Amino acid sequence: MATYVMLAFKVDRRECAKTPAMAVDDLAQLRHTAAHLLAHAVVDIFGDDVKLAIGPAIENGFYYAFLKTPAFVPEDLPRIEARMKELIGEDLAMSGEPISRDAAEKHYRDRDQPFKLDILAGIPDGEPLSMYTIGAFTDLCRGGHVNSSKDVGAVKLMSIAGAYWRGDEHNPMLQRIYGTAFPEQAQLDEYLHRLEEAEKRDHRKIGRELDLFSIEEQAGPGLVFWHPNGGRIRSVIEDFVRKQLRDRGYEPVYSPHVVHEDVFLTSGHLQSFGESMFGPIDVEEQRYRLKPMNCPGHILIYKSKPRSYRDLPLLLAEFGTVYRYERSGTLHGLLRVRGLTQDDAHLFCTPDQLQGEYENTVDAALTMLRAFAFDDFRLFVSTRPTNALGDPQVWERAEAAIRNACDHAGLAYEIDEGGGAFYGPKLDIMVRDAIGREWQLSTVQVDFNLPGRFDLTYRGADGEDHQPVMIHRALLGSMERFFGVLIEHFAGAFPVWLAPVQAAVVPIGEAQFDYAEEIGARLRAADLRVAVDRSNERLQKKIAMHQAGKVPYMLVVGKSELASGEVNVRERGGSQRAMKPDEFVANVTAEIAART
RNA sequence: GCCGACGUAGCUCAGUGGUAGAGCAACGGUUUCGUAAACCGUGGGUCGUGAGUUCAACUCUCACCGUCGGCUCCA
């Protein structure tokens, strides 16, 4: 029985929304045709009672959505796939013909196809309509196909999943059958191989194997426990970030996790974001709330005393832990959680300072991301939406500041017209990981709303009170999500500056235990994270264990090393070389400093 | 939340109505060994939780909890 591999290339939806419609290239045409063949096969096998919805090509393949009673079961897939392969082999021509709206509606009314009628109703009058036929299957379709079923080449059905009609949970739940297709079998095989590789990098699997973190059923879903190995990495990341921010003029602050509900009424979060907040906590007849965002807290710090233009810019940074109610079905390992710690900061500045602060922030983001071996970025600027708050001219200035900051960083950007939040324009930075997947990490968001809601002011040089401009920004995003991305990026083989254990000292026999401890102490004195392996195992076993633990360096010490006062350094890749402990320390210290 | 699948030892997984299994890990012992897994032994499971059906439930039914895939990529 075939195994149905999940589609592992999970992409942030926002990215797709912003990707210019995939050039109607050959692959998309081929997959679009494959979707029609899927529907053809389903109708062949299950009859005309199946209600047809839509069947587009998508990023990694295609799907077709159906409504069928009883529902499809996984065992149906091989049958359907086999029928598709027959159809492919029959070299059926794909042909399209224009059709009038009336004829199309009659066609689908006669066949009792409500979703097709719904689609028709959604197409504006005057748009030309067409029907495409391949073999015995005709479908309302805009076109964009290969000429023959044969051109579809290699096809594989991947999974069945529920999906609301038009993605709206008020609509009926349909079943989508997902598949992928390529011109050649070899390309399909390669794709499936890539999926397997992605699966091996899954942070949930590696997190367990390397004992980095866990999510405990008893404690609740979406709440992350960082184990010592994960904690070591996190603290290295946090130290790094803190140093970066200190150098850039940020001030560390700390704010409570629970504050009076009133704060979120003032901020407006309760009104607009309330559904994503944890419920109230009653204390002495007052209602408190877990914070879903750090901004109100930082604002209260700003507001705690009168501010002068001389105090600005004020850059308040916090690893702020927030709690958000995410629907249970959306939780996913470290990538989508209910409790998360943002590398958050809020910048309060004068309008004149906005440009410079934005540049500084973008520069900080790129510097940090590069330190984690991300070097392929895509920037998205989201501009004023129709429901925007505030003066359009102010928006334009802010948008110009964002664009200038991108230019200043020397990076191209794409513009999402009208994609900004109602309270301000923003920049999002996406990174591409080691196997080509994109993740949104940084976000730098101007806010024209909260300063007003909290009545923030500063005394200007003119002696008048002015409203500061506020910028929210998280550069790594959240520690949880960033860690998940990092795990997958490095496949658990963290660079030495991040690795929870940087070097394992491995004595070959008991006779070298004392020497191994000596080496361990020497390395610890140099601030390295070290494990001395005193287990009663053979060398091969010890090496296998540390290799599985993805420890960057193993320092093997046996009789000859003991005699010569050296260590035999085995790198993660397998190469080995004897050297003095001091030389090793010098090499690794340099490597750590360079973050390579 | 919704649709579907899944939940057996710390991990990976066998076990289709008749007294719960393996490998790895753990623990005890033997071995002291030169670059990816030595040998012997021991312990460990309310089979996610709770109800129900049955003489009998890991196995069948229902509910709940959790996990996984999907739920804006548009005829």
Contents of the next structure:
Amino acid sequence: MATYVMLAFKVDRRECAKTPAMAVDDLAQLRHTAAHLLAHAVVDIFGDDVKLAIGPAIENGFYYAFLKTPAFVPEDLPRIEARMKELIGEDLAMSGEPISRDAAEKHYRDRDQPFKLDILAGIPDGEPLSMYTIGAFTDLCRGGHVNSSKDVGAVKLMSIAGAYWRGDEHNPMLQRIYGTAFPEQAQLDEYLHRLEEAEKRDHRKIGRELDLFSIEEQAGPGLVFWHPNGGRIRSVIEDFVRKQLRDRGYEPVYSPHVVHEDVFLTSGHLQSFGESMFGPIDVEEQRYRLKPMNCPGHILIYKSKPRSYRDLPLLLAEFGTVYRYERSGTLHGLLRVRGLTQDDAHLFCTPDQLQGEYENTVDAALTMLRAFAFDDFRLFVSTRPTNALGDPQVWERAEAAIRNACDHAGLAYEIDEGGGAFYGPKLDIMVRDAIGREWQLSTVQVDFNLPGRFDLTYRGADGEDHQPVMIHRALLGSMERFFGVLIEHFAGAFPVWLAPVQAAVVPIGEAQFDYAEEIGARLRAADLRVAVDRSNERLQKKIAMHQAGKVPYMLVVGKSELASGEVNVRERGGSQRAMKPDEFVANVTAEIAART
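Follow the form predicted together with the RNA with the form predicted alone, if you could.
Keep in mind that what follows is only the chain, not its partners or any molecules around it.
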């Protein structure tokens, strides 16, 4: 197999956590070998007329790309998978040998394999070549395999997808057969179960079902329209975050969406992030850009007047909407968009204040995430990238500050080499959701560079000017991505404090409509989000509709409830009991207070 192109052994860390005896590289080698077995099985079944391309291990498994006439169809997958399992059971040894370029070219020319010859042509002269054999199948490959087919364990073929050779539409369209593999069947079963759960929880599907948001084709891809139900949830989240910020001493600010291009030249965004920026927009012979980040605006607010050490730390916060050009092929519902709103803040402090402020910020992030029922975290310190701005020694100071803050707070972390932003290192907080998937949400960055680029100063106690340090932080990330993750975490069944409709009042008949409206008014007066169902549908259909809408509570009122002044409360989980409206309000209010 040609691992000389398009082969990045990127393996999902979550899967490795499920297989403690197997390291990341070992899982990649297992899946790499599975790709060889896939090609072996295809050739066994369909013959040597199949043209072979490449077969890498990828994040969640592996694939192999073929050209076949007639094309593969989904019904072929069970046959191929069955043959792969036979090969695994045969305990076939994997062995590799060096080969000369002439011999390799003859091997593939004799077998009429044009894509392999194309790969060989792209390998520099003098680079060592090797061929690996497993069973009756031999392929060009650099290596990185398990010892035997039996070591592959459990495999599952997942899908077929088209892809142009080398990504060029002028080249032939190949077919990739995708699969996954694990050391044990139980691990594969668990992974497949997670996929089924993920499909049920897909935020795009639930978003349509609950009428939360849409991405309108007429407006353009990657631009989100928040519908009333989604807007209610977003408002609750923003109100919660604002309260947390007030309690921690943040000041609210607002900055323009369009800013002169020179600002981004000074910040370095134009040089390091220009391809992802919208614009330029020419106005009166001046060039403007839609802002991709909020930090330059907050820097200009800081710089608008002289600052003293007595003013620091200065904590500026904004729900700032930014715009970034993401290629259409990378867009994905709410998780990857072109217009996004960050719960953004920038802290300006003295060097002596840095560690304490950083620790406070990380504590705020973890506190915030726990409020939304995310309790399982992993932390990554992301270090200097290749496109970094500034002196490496300044980067070392910033990285040390992050490590020291984590150590002092007793927080375990891993290192993400080269994963920092171009202006500073950062701490990324990964959260694990209800079905075990990891998401990167909170980011806290240390920045010694932008204060220098914008010539920021404060007057110190010694009467001299000094340069402040910046902390960039987004505790939820972006509202769009966070909402998408939240939808999937709760499968749309939001806790009562977040639910767009917390209670639906359902009268059995028209005779109870006025009583239902009275109950609705009493609940609204208690600041609950309520819907009164005045439709003429039968009771069971009304209940089914509100169940489908994942409403936490239904308050059914009929003749007996009207007579007794009570409501029949049906919880989303199925239990029900009669109670007075004031008792219901007290219970729900306490539930909300306990969660927030």
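Here the rigid core means the biggest group of C-alpha atoms that line up within 1.5 Å when the two forms are laid on top of each other. Owing to the predicted nature of the structure, the values given are computational and were not obtained by experimental measurement. Positions refer to the first chain, counted from 1.
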On a core-based superposition, does R534 travel 2 Å or more at its Cα between these two forms? no
Can a Cα shift of no less than 2 Å be assigned to G320 between these two forms, given superposition on the rigid core? no
